[in-house]
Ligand code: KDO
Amino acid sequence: MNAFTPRILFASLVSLLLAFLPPQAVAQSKTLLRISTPAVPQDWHAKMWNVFKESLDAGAPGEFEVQIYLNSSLFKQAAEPAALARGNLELSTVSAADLSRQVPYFSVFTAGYVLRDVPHQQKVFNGPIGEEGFKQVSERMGIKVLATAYLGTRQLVLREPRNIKTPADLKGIKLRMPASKEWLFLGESLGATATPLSFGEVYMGLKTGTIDAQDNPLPTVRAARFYEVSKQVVLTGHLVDALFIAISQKTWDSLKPAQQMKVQQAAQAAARFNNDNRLQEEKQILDFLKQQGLSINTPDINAFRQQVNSAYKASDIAKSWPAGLLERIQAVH
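Keeping to the form predicted together with this ligand, what do you get for the structure of that sequence alone?
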């Protein structure tokens, strides 16, 4: 035993105690809100969390300590919902695929060519359809959805250019998708060979050629610098993608009503910031990608839509959709 041992022991004991205390107790007067996301710093859905923090600091000064963890540095991609449910994490964004395992209602939103465009997406999620789904999420998953952020419209991006007009032209292409049944089915429905990989590994996958392609909204292609290791964009526009800003139900229930209101407002401000900037960027991004040397391929969207629709119709995935939900979504104008 050397002279430092007791001090080290004491420090370890303190960290151990802190780890077992509820987050609220750590900062006595302040409620700790930790945010975990796979988003890279330059992406709008990373930057929106600064807006969340600023809004909360201004609306409820001294009441919250907001800590933002980007690049999946706190929880792995897709591990966030379970962490939120257990109260091990306070805030994150969750995708429709993340929700659909426990709430099949959301599975329909993982399908290609269901949501037409951004106004359609926002109307659906901010109206009775969204309300009904989010209620199920809070009851079954212990997660409260605070706002819907537009992640962008997903396009295919290839490391080597090909002439892609119809789904048949994607045959044999190793298309990276996030690792879940719903995402992989979407990739297969487009005609490609879907390969699961986490977001953090996509850049290297493209660089080394372990994958031929990936799909993401184009602002993310810029933010994560995927354009450096890609040569072609194929404008399939197959998914008008959303991320739901979500808080652990345990955290939410521990807040006073006035604090809940401030948190809700901060989440809405963050979503607005993300949505406005992303939409603006999507309008100009093809110029940027062309300047980076990528070619832009416009495929036969109807051929993709038809193939994707019939693949879903015949699938087990669609069997889990509540009767009439797809038609209700389509009827929103």
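Would you generate the structure of this protein in the form predicted alone, following the form predicted together with this ligand above?
The text that comes after this line covers the one chain and nothing more.
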């Protein structure tokens, strides 16, 4: 036997083993970033993660391996904040409601008519108010917020047309809301009878009359085809909602400063992409809904705002808000 045969065989075996190892095991220098989101592929909140990946690959070539898991295929939606906190997941999006469970500071952002519009939302979260809140999230939850993505402005959609001008006109209307005390309180504060129902049951609920109305951003109304079982949109604009692009604090702390900067920049690029496209879609969607036969009505917004604000100020929910926070938010222009 040739003296070099064992060496050749050994080298061949090593090459064969490397071929079957996952990329992250071979390229030890790459940092694995897994992203879990409940968003479906056609949603801007899913597409923005592609922008994150592309931006990070361009800014830090060869340093990261970004894996995107849509449709809650890696972690269920409710499990993502805990997974981030434990360091079992690198990146995801979290809501104000998610954060408020451990950081009462964010409870104010689950209330109606706190944020006026998207520019107001972005100024609040990108300024000192957001910085203070995100610092608490980092310290108490082990989650680092990187950017604020616009989720949409919630409007009322009714299965049968009604003359809705003030909150009094919603009396007796069974308004579907998610099954939490915060969401149900918001529905009641609008003047309706808040009815808990899972999102997956809303379509049939509208079709059969189990509920009279639901509230969601209009892109969701189109995506879920609620317009097929509805006849009216009432533009209450009662909640300008957000999602926060977040990374596990453990993952963040493991990165070099230069890598942190690149990840932050990629998250901000993703948020801008989402915000621009979602706003554009909202501008165009009213025409689509009109074409589907829905009437579009604008009520007395001041009447709704005054009633909702009064309801919250007298509630136990507002007692958890830091003193002066609501006034500081309203003073941002």
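Numbering follows the first chain given and starts at 1. Between two forms, the rigid core is defined as the largest C-alpha subset superposing within 1.5 Å. Keep in mind that this is a model prediction, so the values were computed, not measured.
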| query | Taking the rigid core as the reference frame, is the Cα of Phe273 displaced by 2 Å or more between these two forms? | reply | no
| query | Cα of Leu156 displaced 2 Å or more between these two forms, core superposed? | reply | yes
| message | Given a core-based superposition, decide whether the C-alpha of Pro178 shifts by 2 Å or more between these two forms. | response | yes
| Shift in Å of the Gly187 Cα between these two forms [rigid core superposition] | 3.4
